[in-house]
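One chain is shown next in structure tokens, namely the form predicted alone.
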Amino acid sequence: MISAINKKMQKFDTVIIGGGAAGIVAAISARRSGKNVVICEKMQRLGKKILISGAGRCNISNLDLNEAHYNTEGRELVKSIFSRFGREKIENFFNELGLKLGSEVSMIFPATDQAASVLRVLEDELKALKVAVELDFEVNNIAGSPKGFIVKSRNGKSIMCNTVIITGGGKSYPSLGSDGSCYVLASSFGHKITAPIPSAVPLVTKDIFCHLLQGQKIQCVAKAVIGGKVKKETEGELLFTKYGLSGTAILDISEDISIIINRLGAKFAQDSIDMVPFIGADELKEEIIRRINKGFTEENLMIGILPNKFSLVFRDLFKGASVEKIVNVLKDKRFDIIDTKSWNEAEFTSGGVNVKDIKESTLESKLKKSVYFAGEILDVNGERGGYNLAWAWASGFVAGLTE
């Protein structure tokens, strides 16, 4: 990579604090601009999260982009961006990289299925274009000065811009240099933040069926009940463990919870899972009955139906219980849940610079000139499957042209 900085402090048209998914891109799109760029990044190396991202296959998109699939706060805006860079645009922008993508389900990932390869043509593109980068920048202020900006670094480095462009990422994985950092550097320009809490994070109770089952998978159904009303249901894997609950179902009603919890300091909430989805109430009493019928013991109760470890669930805890009951537990079990996991187990970000301060068209700040904002460091998050890659790499694309 180009370094930006000699002994004396250089002057940019551009700097872009972060070097995540959206700096990246918001970099490429503004040097194909012609503007001369810099990406200040506080790690060792630029796109660490990317890395990790879709279980280290990178879910760069999918098929069905649009804003239904984001929080309700950014809808407008991500209406906004994806009419400017939205699904083709983005598979475009891969293939003329030399990615080539490829189809599952709905979601769409590197032909290679290795997240390496997004990165490796990304950064092979930021060479080609000679744009300049500075890691182990972290910049701690943005001050105003009569030819634009002062960037500063922690370590006293400085850099002059006309625009900056903030990239730095929400709060999940801080080991990979999300850490919520750059919340400061928005606030220094006015600009309210929307308290940033864990988003598609396992969750935390204290249920005996989480002991006695920890390890097993079941494919369920889920349920966010929020005040006895449901507020988000899926299905998909569910992964017991030590703690709590875990797997795809349960990161995908998380943010509800999380919210409720994390945000507004509710002392818990509830999952519903319907461990038997397959098997309506009725069929399931009716064979129930059957196997009583036939002289199953309450250990095997479940053999064929639910794997063999929900034996222990019911040799302890359902002892002499009805056939209602039973139903009842197996098709609508209710989980307390006391918290959530940290964000080091967080995959998203739910919260951020508020929305209402940005140009939906630019990604501007509409409190500062020359101040534009793109990624995961905006009130926007969208579902697992690709979604918020997508919105990184629209957003840094449509903020790096600082029209």
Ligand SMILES: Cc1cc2nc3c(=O)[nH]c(=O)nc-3n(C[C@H](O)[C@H](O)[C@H](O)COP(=O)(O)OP(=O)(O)OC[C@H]3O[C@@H](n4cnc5c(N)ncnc54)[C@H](O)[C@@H]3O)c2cc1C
Contents of the next structure:
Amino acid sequence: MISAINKKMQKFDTVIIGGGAAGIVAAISARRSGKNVVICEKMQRLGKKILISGAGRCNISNLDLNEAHYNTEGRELVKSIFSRFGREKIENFFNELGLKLGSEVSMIFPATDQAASVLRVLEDELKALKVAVELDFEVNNIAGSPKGFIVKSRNGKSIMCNTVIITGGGKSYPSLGSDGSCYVLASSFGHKITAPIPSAVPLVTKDIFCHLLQGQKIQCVAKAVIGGKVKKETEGELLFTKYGLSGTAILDISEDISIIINRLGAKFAQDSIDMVPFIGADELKEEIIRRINKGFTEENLMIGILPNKFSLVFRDLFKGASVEKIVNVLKDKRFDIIDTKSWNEAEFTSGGVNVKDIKESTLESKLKKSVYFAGEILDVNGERGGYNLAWAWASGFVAGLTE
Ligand SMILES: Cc1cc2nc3c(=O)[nH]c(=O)nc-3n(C[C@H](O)[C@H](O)[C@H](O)COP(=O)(O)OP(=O)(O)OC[C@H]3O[C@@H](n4cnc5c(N)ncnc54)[C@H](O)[C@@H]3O)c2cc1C
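Same protein, the form predicted in complex with this ligand this time rather than the form predicted alone?
The next block holds the full complex; its first chain is the one shown before.
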């Protein structure tokens, strides 16, 4: 990588703060538009989060890429950005870098199934374009200067520039670099920050089911129930753990629960799990009655319908229970959620730089000319399935076009 720092303070057209998915693509886009660009990255290498995304496979986008898959506050902004750099342009961008793509259901992955391939083609393009990269450069101040900005690092380095693009990410997985430090930079220009909370995160409950079933996976329908109303419903995998509930279905419904516990301060929320979605309540009732009449004990009542480990639940919790109660619990098991797991286990951040003060077509700040934002630092978060990386690529590309 090319370093920017000489003894004399260097001047660039554009400084990009944060070398993750959004920052790397912003740098490519800015450089292709003729700008002299440097990426300032606090870690010892670029794109650490790209490498672990999609469990190392990197789900880079989705065939059904549109604003409906994003939180409501950010939707108009997302729509506007995808109208400039949407699904086809994202795919073409990677194809032109030499990355072959394939899809699984609607999720788009690199054909190599390796996140490392995605980072490699991006880094090769940075090198080909001679984008300067400063590693171990944690930006802690952006000062105004008569000629633009002076971007300063925690360890005393400075770079001058005309334009700043802030792509420092949210707060999830802080060990990979994004720890929320860029919210402070945004606030220094007057931007409001919607309280960041962990999203796509496992849920904590003391329910005895989790104790008895820890390590067990099932397919389920999971619902977030807020104030007695179903806010979100999804079908997928549920994993019972020592502390509570995990698995894709739980991550998918976790945002609404995280909002009311972590942002609004509620003591607990509920989720509802249909543990046998493949069988209707009436049919299940008939099957249980048939089995009881045949002399099944509680312990083997659900064998062949649910995994064998459920015998423990039936042995310990359902002695003498009515058929109606069993059916109710299996079709609508309520878990009292008392907390979420922390940032170290959250895939995304819900919240961040409020989008009301961001120009929809360019991502420039409405409060400070020549300051742009892209990626997860903005209060834009998508569903799981490639929507968050798609947002990072698209917003990074558009922000890099700077006016
Ligand atoms: C386990 C996991 C799996 C995921 N899988 C997927 C997936 O398959 N598909 C999908 O769409 N999304 C996935 N995501 C989400 C997706 O990875 C992120 O939304 C996306 O990477 C955000 O990109 P970003 O560039 O905005 O932020 P980041 O990738 O977080 O990059 C921000 C960069 O800024 C740097 N930085 C932060 N502060 C400073 C500072 N003050 N100075 C200098 N540098 C700074 C950080 O070190 C970091 O390199 C996953 C996330 C996780 C945690």
